[in-house]
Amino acid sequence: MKIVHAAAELYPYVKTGGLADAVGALSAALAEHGHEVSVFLPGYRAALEHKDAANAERKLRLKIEMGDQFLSGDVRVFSPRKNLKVYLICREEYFDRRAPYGNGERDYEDNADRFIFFCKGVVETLRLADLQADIVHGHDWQAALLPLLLREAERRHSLTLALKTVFTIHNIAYQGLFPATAFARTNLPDELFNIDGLEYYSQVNFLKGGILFADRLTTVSPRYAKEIQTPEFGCGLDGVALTRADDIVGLLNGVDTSIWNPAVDGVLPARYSPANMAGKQTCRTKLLKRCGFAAGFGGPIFGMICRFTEQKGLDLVIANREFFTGQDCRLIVLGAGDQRIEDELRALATEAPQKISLSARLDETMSHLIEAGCDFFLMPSLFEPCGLNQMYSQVYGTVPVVSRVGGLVDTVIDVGEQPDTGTGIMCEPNAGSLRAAMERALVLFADKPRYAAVQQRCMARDFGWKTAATGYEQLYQESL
């Protein structure tokens, strides 16, 4: 098949969160299948900046309809490997920043009008390159337009760019909500900004034109496509997500083995497998060190490595601060992102920093040392469309802590209803449960022979690619 991806964002070359790594592997591993596959990206500065862009070629100048207005971009493009071809949408004065969205404390103004360009730019490019894609598929609110201003097309200029559209929610709480002044510059019909299109209480929605107009809807795990039609987890759009729910599949992303696998992790101190766990103890110790603690530390270690949003509940970490200074263990937080959590688990490192360490920023060799080197890995969100940490962690032989939601159900079996098969310790998303299961956790490490058991388990499953890959040829085939 002939696949076309777009996406805000992808590794290696850009990214903020498990959308980056989830896109990455999809579209490796598509290709691996020998289809022909196509990634369009925006042109951030990091993309043409890396190494693999370096003799990227202009493929094409576009000129982009923007409301009343006509705006140039260029489109470069790259193959990274055989049968993947990477294509960025260039602006300058839209992509040539730092970050992605915003500039840490808040997102940039113009953002409606950079993925409206972004969604235009991959339509033009299509038309014009002529690549007769049989799927389509765009990724989370940036692209969710994508599908709409691809059937536009079509009408307008009588040819098919795309045989089917696949649009997938790769977190429902990020919509892309905007002024309704915005439209304007989608130059969509003027009937498409009512309660049944794009308009949202008197606002302009990008997700919801994903979900309405795409021929086919993915979630990343199975129970996320259920828990977005409730109330609860839907975010306002419960009831759009409803209409749609003959159309909707929930397939779990997967881990990229060539990335993260113990056995193989470029970036750690030792590698180790399930038949050797020597090198799980070199890690253990290396990160001890590098997060200012004693080598010889003996009590269990717990990690997060996580965007600071309520959503990872952070909230819930902070209100059992007694667990932390006063149990025997260690915790350790990798991440970025909102200020007022910043500030409360800096607060907390600073009141116990011998027991408590905070690296606030984004950093990929920190994230496998922690993944290598802690006992449990901490994850109670308060919602989680998939998560990949969870899956990591057990490929990493550490024990992940979670709360009962979305893909976490999906992906780890408590030790406590299932002793023969468990791989985690499950909670509920709130402060006394995660104390409970934290508690949970302090017992099964102190077993030794119990905790090797589950760590051999945890190990033992697959999370690779592969699997998640073969979920989307059956629909992509299905929707054909």
Given for the second form:
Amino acid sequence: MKIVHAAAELYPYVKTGGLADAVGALSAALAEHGHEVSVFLPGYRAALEHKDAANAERKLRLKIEMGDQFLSGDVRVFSPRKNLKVYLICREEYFDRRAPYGNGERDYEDNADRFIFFCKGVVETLRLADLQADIVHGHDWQAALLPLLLREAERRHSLTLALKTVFTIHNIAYQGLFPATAFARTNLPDELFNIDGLEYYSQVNFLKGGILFADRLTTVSPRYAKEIQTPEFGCGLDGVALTRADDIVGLLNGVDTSIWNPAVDGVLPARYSPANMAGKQTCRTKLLKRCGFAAGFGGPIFGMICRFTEQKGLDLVIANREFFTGQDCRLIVLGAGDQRIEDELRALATEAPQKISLSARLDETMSHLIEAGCDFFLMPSLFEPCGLNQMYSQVYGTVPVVSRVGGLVDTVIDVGEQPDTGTGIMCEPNAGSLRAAMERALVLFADKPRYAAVQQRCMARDFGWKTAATGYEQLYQESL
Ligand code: ADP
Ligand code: GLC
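Based on the form predicted alone presented above, generate the structure block for the form predicted in complex with alpha-D-glucopyranose.
Complete assembly follows, chain above in first position.
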């Protein structure tokens, strides 16, 4: 099949979270299965500066209609592996910036224009380069206008650009909600600005467009596919999602084992496998030193890696300050994002510097070291569409402590409920329940043979992308 993906993030070029990992691994897996895969990404500075893009071919010049203006751009293409091409939709004014969505404090004011331009750039490239896609697959709100814009371009030019469209919701909490004036920039027919179209309480909602107009919809775990159809998790779009209930399927993300695998992980000071866990001890020692802790500490280490945002349940961790200051354990947090959360975590780390470490930055190497060097991985998310780190942590023999939401339910088995098959500890998304779960973790850690057995079960799980990629292939084929 000729498969076109469009997304705002793609590992290893631009990443703020799991979207980049998921699109990177899925497109690579599909290319490996012999499909002809193209991934469209905005031409961010980071992507253009990446070594893979050094010899990118300048493929096309674009003239994109944005309301009553025409804006120019260009398309650069490179091929990082067999059967895979990356198309960068470039326009310096929009994408030559340090971060993809905002300056840290707030989102860029022209995000509506930036991603309308991106989607239109994808459509225009499909048309001019005659890519003849079987499937055009958009991810999240930044690519959610694609199904509608494709339909509109096909109508205007009387041709077929894509046989079918697929849209994946990685996170329904981010919708691309903009003032009504943004609608004119889409150049879509006025009748689409209503309750059955892009309008959402007098604003424009990009994500709603993807949900309503793609031929098929997916979410990144089966549980989340159900959750988004409820008021509790639908973030105001549950009613819209319900109208497509028959077309939504949950396909669990996987782990890219060429990047996340302790047996071959070149970033770690030592490698290890279920048969020989000695290297995990070396990683632990290095991690403790890196965080300024005594290297010989033998108690449990809890790790956490995430965007600093309410979703990730950092407030539940902060509410448990007495647990971390009182117990003989260590807490190591790596993340970046919301300043309030960072400040509160910083206060906690300053209160107990001998026990709590905070690294407030993006750091790929440190993220691997935390996955490898900790004993437990904390993920008390309030909601979690899929979540990748709880899978990475199992692969690395680091027992996950997670809340019972979304993809966490689909990927972790509670040892209390399933003593013979359990791989982690589950709680409800509240501070008291998290505390009880962490107390269970201490008890488990103290029972060395039992803890080691849980670790072995974690590492024996298969989270490879093969299953997910096959699921997407089937979905594409069915829709065609
Ligand atoms: P989300 O997409 O909601 O952020 P996921 O669990 O799906 O959550 O994916 C998060 C990804 O981002 C993981 O690969 C994780 O290791 C990575 N990540 C998050 N914060 C950081 C950070 N500060 N430094 C390095 N990697 C990070
Ligand atoms: C989103 C979700 C996360 C998911 C990721 C990749 O960022 O928050 O749960 O794992 O997308 O699909």
